[in-house]
Amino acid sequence: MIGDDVALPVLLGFGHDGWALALIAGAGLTMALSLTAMAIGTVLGALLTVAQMSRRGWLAALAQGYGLVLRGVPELLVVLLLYFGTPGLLAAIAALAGLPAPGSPPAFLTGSVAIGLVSAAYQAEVFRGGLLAVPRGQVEAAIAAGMGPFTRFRRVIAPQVLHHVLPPLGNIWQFNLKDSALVAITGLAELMRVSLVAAGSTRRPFAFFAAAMVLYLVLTSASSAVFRFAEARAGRWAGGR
């Protein structure tokens, strides 16, 4: 271990004994993990929204059940289930097909999918609320004006839905960013994992956890600024509603 006889500025610096580069790389991996999870959640959430609003009762019930389960269990449990359960499931499927076991999926993939699955349950509700907030009369007026489905969605529905969903999506993004710390249990070298390793190696836990906290605050603050800018643009696009 190093750290007892090394000055704190050196440990947090970019030199030979410094951890600054590793912490910044961990923050970058945290951002990549969160973006991937958000993208998975957005695609799956949109599909769940379509299913929830479907006239097929069984499909709507299935989508609602998905949301009930994924919103009702801890995110850490989903990460553990996928990380430790997926290898056995894949091995069983491969055995049935007469193929060799594929081994464990990458920790990045497991973590992003786990967080994305939970994120989708929340995003589906956000999208559904955004669609329901569009006045039915405006849609009927667009149909009466002869707009096709694509033009109607682009000019009438999408701007208003975007205006309504961006603020809650910003909150979901912040949750995804913080939930990425749970993936540290898989050994992925994201920000939380790097700070844990650095704290254990140097025996300076307060310094490195405080440094991680600062980096998380930088990421969340920058993200909030981006969403505020997007919300302002969406408000103008929706006609200042």
Partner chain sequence: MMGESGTGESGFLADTALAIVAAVPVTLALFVACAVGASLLAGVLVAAQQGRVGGLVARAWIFVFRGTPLLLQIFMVYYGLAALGPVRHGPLWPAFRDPLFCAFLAMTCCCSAYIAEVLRAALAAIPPGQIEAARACGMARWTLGRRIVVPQMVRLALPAYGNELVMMLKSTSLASSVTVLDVTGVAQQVIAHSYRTVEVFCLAAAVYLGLTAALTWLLRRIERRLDPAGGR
The other form holds:
Amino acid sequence: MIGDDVALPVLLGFGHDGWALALIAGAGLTMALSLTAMAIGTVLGALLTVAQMSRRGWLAALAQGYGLVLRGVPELLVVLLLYFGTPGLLAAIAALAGLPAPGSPPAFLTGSVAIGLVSAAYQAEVFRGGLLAVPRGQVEAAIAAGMGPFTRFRRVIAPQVLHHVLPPLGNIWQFNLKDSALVAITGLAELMRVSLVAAGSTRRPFAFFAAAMVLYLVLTSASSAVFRFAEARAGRWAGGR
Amino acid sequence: MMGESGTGESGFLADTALAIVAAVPVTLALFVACAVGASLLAGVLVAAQQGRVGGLVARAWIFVFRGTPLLLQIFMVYYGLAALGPVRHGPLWPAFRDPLFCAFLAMTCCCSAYIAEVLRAALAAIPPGQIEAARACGMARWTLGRRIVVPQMVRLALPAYGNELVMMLKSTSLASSVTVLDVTGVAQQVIAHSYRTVEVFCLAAAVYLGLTAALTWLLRRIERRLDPAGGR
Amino acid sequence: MTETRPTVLRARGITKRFGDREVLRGIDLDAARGDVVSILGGSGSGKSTFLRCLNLLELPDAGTIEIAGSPAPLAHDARGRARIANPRALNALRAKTAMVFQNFNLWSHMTVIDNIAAAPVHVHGMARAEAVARAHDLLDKVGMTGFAGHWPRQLSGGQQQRVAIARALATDPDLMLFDEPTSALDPERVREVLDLMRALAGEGRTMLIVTHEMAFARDVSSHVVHVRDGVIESMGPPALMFGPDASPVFRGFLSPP
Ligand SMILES: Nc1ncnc2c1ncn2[C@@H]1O[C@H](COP(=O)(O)OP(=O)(O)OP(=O)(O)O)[C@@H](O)[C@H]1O
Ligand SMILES: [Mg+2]
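Form predicted on its own already given; the form predicted together with the partner chain follows:
Starting with the chain above, the whole complex follows.
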């Protein structure tokens, strides 16, 4: 785009030659990607927790195996595998149904699913720990008091589980946020990708990577502030412990 | 496609598996170097946190390296620093030109921040009464550190420290992004001229799975060694 | 406090503030070899703080301490804040004392035998083999034969406290400090620890004991000290303190209206 002769403030600014807007848009996409991944991870993680605690041995083993594999393989490989693997997989499925190959799914989708799959493995562990932390006697007391399953969950289990899981969930969120940078290799224009493109085309890698670092720091510290606030609220909800 | 059945198919997979396994030493070397470097650096960070000025520096270090993606840090070291005159024309240029060294440097800095947090938590978890008991019988500072604080810290830190090591082992795969030919790097190289993406990445994933399982097993054994009463 | 026996402890004017709260307001206490001094008093009166000042786990703001002939290396800076003048002398002073805590404080990363042998080896420089042999003797003495290889968390509270007492005895201290050694124990475990302490008193050990066990204080101690609001309200032999001529304040403490 622009050569070495343009001044750094201009390159980092909002003007015609500046990258500020692109970087901020990238940060927004990073945020959207991480949020989607976190949501996928929460839903799948909850399902995995239920499966892990199931009395059906094969189901519990399956959930456990999922966790072992996804926590034992680099996140980068999961992202790569999904990005390169899904078009073939979709084509195979389509062929079975006698349809033409649907082409590649959007990078945002494969990226957030990849990070979400990993996130689910970690979130399942957290949920299980949270459930186990509720003393069995308290659940029995709730049953003895005549609470139905829903009331029991809403009034006795959920507040305590939430109190236990929020800090580790905050940690997982931070990892999601940072792992989302891996999706840059698929070409999705999130923050990491934008900084790479900017660094390449302006030949000012130091400045643009530093700018990206600052933006990531803003995202991570802002979200940890949100989690601290939520933890304080959940603490009060669970009886100030 | 048609002709590539039977021996051709299994031949390709066997060749790929061999190539990937041959890259395991690179991954392991990077991991061990980072584990040693990051642990030492983390020790320094925790020590620095005991002082006021050092505490500020250590806090900033931990904030930056825990708050940004490792991939970005690796690019920063390999491409970002290389663009700076003092680095490019300095005496360390041969090192900074080497992608393996840059990956090692970035990973060591990053992991040191995580391990420092683990160590700090372990230090805070030592029962103060046990330190008091040591002071009450006249143990000198150094003896107290060596006989009471460090052994307790190691025991308390070990589970979380082990998790960090597993994370670190997985993170070594990011080195491939700056052309290091580790397990992931070799896998990508094979893919570049065979286009057999899924099989090759699955092979690489299996190798990592084996490595992390072995590391987890080793850590569990060490934990048991150190604490034979096993939390009873 | 008899002239013929050597003085083991000599504390004068011990004063300690936490913030603007004066917790100790000038305590004087002497103990001769073989004395068993029970320190009684209400909660928050400063008993623990006093005991912890004696081995400088807390630094007194004023006062002097001398244990077995060595003065405590206390100094005060320009603003009157206490500090350690000489760390080496501090450790030497502490090596002459031993402390038994309310919640045992056994080192959880060491087996029973290593807990007992640690101070002889790492503070007094005794050979390990000798320290271990002596530790085994001490285990027999506190009735814990056969527990050498156990870990602290495998023991009951009473057993842990007996090991802690063996650990305290291991350095053959001139002065033993006990801070409510039975307060964290079940009633049936209290006896085993009190019996052991009674035996130690019979051997002529010099002991300062903060306790709420009145019967023990009356039967075993040579002196009873009543601390109230950071000063010694009254003191004397148990026959006097538990008799009709005791101070009314102390009588009020023993049997509140
Ligand atoms: N480290 C400290 N910082 C601030 N205040 C303290 C500290 N230690 C003790 N205190 C205060 O000093 C006072 C005396 O405490 P101390 O522990 O000596 O009492 P005690 O006589 O041993 O009581 P108890 O019988 O309950 O053990 C208390 O009011 C306590 O709150
Ligand atoms: Mg007390």
